[in-house]
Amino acid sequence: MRVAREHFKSPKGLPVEEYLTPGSPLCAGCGGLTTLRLMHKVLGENVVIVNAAGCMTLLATFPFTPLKSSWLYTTMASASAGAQGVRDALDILRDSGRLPPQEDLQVLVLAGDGSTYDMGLSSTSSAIHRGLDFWYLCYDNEAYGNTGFQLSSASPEASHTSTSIDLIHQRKKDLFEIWRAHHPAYLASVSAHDAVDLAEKVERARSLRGPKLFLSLAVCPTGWGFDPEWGDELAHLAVETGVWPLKEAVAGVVRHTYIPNRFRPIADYLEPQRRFRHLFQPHRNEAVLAQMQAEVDAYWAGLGTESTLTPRAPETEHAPRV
């Protein structure tokens, strides 16, 4: 099931202008980079990106950058506070007549899960509470990626990180619900695999004033352990297995923008990733896999009448390998 599309019917209808050009020093296959590129295409050129220290900081290493927009670098904990200062300054200049309306900028916070889920949550909570008119994009690669892929509160159960050798028994923090409890103007989860769904959500949020928050699963070849050519397929599998629901919330009301007609088993998504290899080699850990599958199934079963669930499809025989 897919909701009706109002603005973009297919990838061919997406804006052709590019504001994030080739030549980035980021890792090949980075899902966060693709998400930012797609979001920027819809937002346009008049954007100032307020970046929390993280993987994406490599996009602006003096004197070169592939971005055509403006850029402000902050510490991991203060990106949303920086966005407040930039937005306030722009409003003062615009209201005093020193900044023509056509030169006004949209303020976009760009932060990874380490900053978003953990260190920067306080300043973001405050910005949402104040009703700051800004955009926020979290590229979630489920660990502290730029400092060695350490455990974060976004790391999923049973995944290996550089600081968790044994099975970790933690539930990933539900940032979508934490953000929703703040009553932002708009909130959405997105995937770089579904460019049209992403563009639709950005366009729908345009007309709203206040915090506009986007949470994107950022496939990470370096940290997750897979060949970069499988990046889009893994992003696709995350959606089709139900691990990464695509949804939005306006005025607190949640709507799922895509529900698979037939869910793939979660193992199809986990097995190609080195960080989950211990669940399949030297022996398949059926107990842990069953527990993880049950948690995904419980999420979708809890939606009630919003979705019509069908049995999971059989596991594919030829899943992508590391």
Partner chain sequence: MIRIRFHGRGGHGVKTAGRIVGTAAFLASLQVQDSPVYGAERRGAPVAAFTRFDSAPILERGVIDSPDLIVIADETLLADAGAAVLAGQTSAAAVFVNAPAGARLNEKYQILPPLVTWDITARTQAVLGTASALSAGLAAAAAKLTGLISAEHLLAAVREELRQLRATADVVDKNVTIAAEVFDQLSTVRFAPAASGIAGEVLTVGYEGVNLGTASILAPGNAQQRNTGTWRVERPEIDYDVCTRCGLCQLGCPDGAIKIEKNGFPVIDYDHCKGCMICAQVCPLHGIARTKEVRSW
Second form
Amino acid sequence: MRVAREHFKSPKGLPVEEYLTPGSPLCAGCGGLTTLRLMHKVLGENVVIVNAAGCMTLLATFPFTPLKSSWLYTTMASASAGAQGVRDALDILRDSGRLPPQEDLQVLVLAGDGSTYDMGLSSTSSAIHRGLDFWYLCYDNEAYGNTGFQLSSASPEASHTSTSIDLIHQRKKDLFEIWRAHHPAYLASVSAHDAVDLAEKVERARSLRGPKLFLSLAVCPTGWGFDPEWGDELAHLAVETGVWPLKEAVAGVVRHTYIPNRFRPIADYLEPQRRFRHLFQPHRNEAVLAQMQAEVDAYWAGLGTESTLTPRAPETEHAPRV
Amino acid sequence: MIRIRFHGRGGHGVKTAGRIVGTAAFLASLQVQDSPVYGAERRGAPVAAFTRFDSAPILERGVIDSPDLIVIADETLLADAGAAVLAGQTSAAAVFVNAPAGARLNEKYQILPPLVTWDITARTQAVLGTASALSAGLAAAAAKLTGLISAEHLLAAVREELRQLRATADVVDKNVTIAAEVFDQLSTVRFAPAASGIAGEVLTVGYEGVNLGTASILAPGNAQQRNTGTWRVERPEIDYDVCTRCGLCQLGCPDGAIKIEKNGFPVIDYDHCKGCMICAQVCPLHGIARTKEVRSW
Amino acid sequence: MVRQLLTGNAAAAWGARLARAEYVPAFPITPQTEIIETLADWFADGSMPGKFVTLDSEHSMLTAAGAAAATGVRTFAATSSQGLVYALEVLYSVAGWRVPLVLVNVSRGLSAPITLGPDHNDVLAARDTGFVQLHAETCQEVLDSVLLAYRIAEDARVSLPVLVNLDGFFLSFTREPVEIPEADRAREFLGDFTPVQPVFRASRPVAQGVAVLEGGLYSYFRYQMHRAVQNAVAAHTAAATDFERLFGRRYGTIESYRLDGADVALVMAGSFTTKAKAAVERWRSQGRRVGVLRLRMVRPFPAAEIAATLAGCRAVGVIDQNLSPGLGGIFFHEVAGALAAHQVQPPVLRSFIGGLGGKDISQAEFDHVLETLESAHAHDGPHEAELLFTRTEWDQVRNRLALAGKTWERSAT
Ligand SMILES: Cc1ncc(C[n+]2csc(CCOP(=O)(O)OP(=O)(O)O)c2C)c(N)n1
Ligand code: SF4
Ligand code: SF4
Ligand code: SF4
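I've shown you the form predicted on its own. Could you give me the structure of the form predicted in complex with the partner chain?
Complete assembly follows, chain above in first position.
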């Protein structure tokens, strides 16, 4: 089931304006790029993207940029601190009357999971803690993609990376919950497959001041090992199998924005990907598959009091109506 | 010294081709250096590999600017200015292009050195059942043209390199078959000692101001000037008789290479479409057809 | 012994394997990743016993490495560029603990602007940390240097971390023939690790990494570290002698290439020295007396040996593949200091900057360097460091700047 939509009823209703031109050097079929493009569409103009080292860093490679907005590449660990500096400076200028309102910018951190879950965690934790008014998009391709797909703490159980030693015992950090424990103004998980859900969330977050954090499962044909044409279908399967729940947390209160009526078995999502091939060839590893299925099942079975489709209305300017 | 520069697209196997020739020369007790071009090899994007060998120590490193032999994995690379496959061609004794024998490409692409063509794609397709992994054929062509590598060393190198890539015994054997055939059918070309490329003016760089002196870009969205359409292996084509203007293909295209016209119909920007074929998969009416763009896949 | 085509990265991994490193904390960065991926495979398939662990950053990686060494386990780590400078604080720490370990750095230019091609600003940022530094020119030298590095690091006179440097792309991704020593010969060269300092054990508590607030004491400990780094020359000489006996390859703190009777000497480090050697061969065949001095051991800086080697030269040109903004080439100043301290005064001493971010140094640029050195006179006075740059590169820069929306007019405002 799906929550009622307030801002966008269908894909056709999404803004038509684009802020990313084609011609970037990223892989054909890059899911992270789709997410960024969609998010930017809804965010609108007047954005400065503060980037951490990752695949997206190559978006702006001299002398070309596909962005119609501004860009600042910082380092791998400190993008959120970069956002702090830009935001603070804009505020100083605005508050002292030196920045006309039309020159103000929305600040968006763009970082991969390696940066977000690992060395950038501290910088972001502090920015959320300070209540920094910024957007954050983590395109989670579940490994260090830019360096050739090594293990990150977002790499899920049994996924093969080029530095995995113990595939079966590696676990993905629950970043949603880690971030939620910081009480950001807005937090959501999104998927490029569900552009309307993504757009709805950006729109709902827009009126809130403070950290607005987006975690997107970003299909990665290169690292995951599948033919790029199946990118959207895999993103879809991640949602339909329950592997990637679509949810949001406003002032800490969680609401799932889509719950499949019938969950597909997770093997449907895993099997097409080379990184999980060892679970299917030469023999189907039923034990591990059952374990992984049980973990997904347990997540959904455990949706209890704090995670419901109808949360108590948070105290915000524009509380989402359900 | 023989300097060979291989050009292909990510997925063609030019890195492996360069290594096969390197290993073959190594087995022939020569000094060897081989390296692929730096950076990510995106499927479809132009890539290069370099192999040098000599009986004396090799006192060169890095990119080969003045090749003795250029090996090109697909004709479309010749038309791709960004790939610069003919750079330094005046020093080359020959240019090999994977194209049907007798293909008349010299004039079309202004290839100056003697041109050798052979249809590795067709043979690879026939033997392996796929036309994408061309490494064995390309390596065999390079090895034979130089005249300095024996069939024995070449075939041993094919085995060695494919084994390292964890190819199955059957695939290894088939690649050996292809390599043997290419090696057999081509003839050696004559190599003149390369003129050392010493010409070049050295100049003094002065201070230019902070704006020119910083790596910032003041032309938003100028990536549109980059033609990523050449990466395309397959070409999506919208059947406007079927299209209902739902817009899903536009939303799903990672690169934003689909525009919606005023009348609501989507139009593909072929200068930039990378050919990922996501649009074809998301179209609810299967209204996007595909055609082959690059011959050797 | 097997002879095989190996990339510089694979050679580094083989060095760690033959040294029987038991602990490898890792964090990926281009162009180092092949090293850790190779080691991950070897730990996973059991060819290397011990533990490979992925960390959350280089800062953590090097802390774990130093802490494991302080606990008495032979440790190996590898990084590059941004990773090395991110870990810089920890480099100082682990050197201060006086623990032996080997860190491989795959040189790559530093951000900003972020780049991938090699130069030596990353590794030279670590020059004052207390790490011993060896710079390799070939893939063979990478492997050999890792083995030699453990001997130096674990030598009782030294007991310090050692950094082995190789250039990104030009060595890291380039295959060359490499002799891989037999495991038991390697073991003969490098025995098991026996720490020379007390390590953490329940029976013997030790407080390591403690605060020192008195300037006198601090000076004493820092100076001890300096002397320990200097001892690396003796440790290297001893190790290199054993190495030559076992494996037949000889390494010095510097390499003199055709310097006998040379009027002109070029000084360089790393894999680009190969290009200088090609120029020297060409010049020698024209009857010009030129040679190359390659800096191999960079810390300790072999000042005496450099001075002695360059003593007879009329002109010395240092080509730095690094740039200290506002100073010039780092090695130039170190070489000039070494010559001055040893009262060697070549009439002509010039500084050139080349190969930043992996830019080629073409033979035309080498010719320019030689012409500059040959036509210079002792009384010409001091000269600025000169950036080696060609007309073609300049045209390319102008073209790219225009594409980026930057015009010469706009720059003036
Ligand atoms: C301090 C530091 N260490 C390592 C790197 C090398 N590096 C560049 S991108 C990258 C991977 C980033 O992974 P992730 O955040 O998941 O983004 P992705 O590459 O998947 O887009 C790494 C390790 C760096 N730039 N800086
Ligand atoms: S490696 Fe993955 S995340 Fe990175 S550009 Fe390619 S598809 Fe995108
Ligand atoms: S194939 Fe379709 S989705 Fe992919 S880049 Fe081209 S237009 Fe976009
Ligand atoms: S997805 Fe298919 S039907 Fe929809 S707009 Fe695109 S081509 Fe037309």
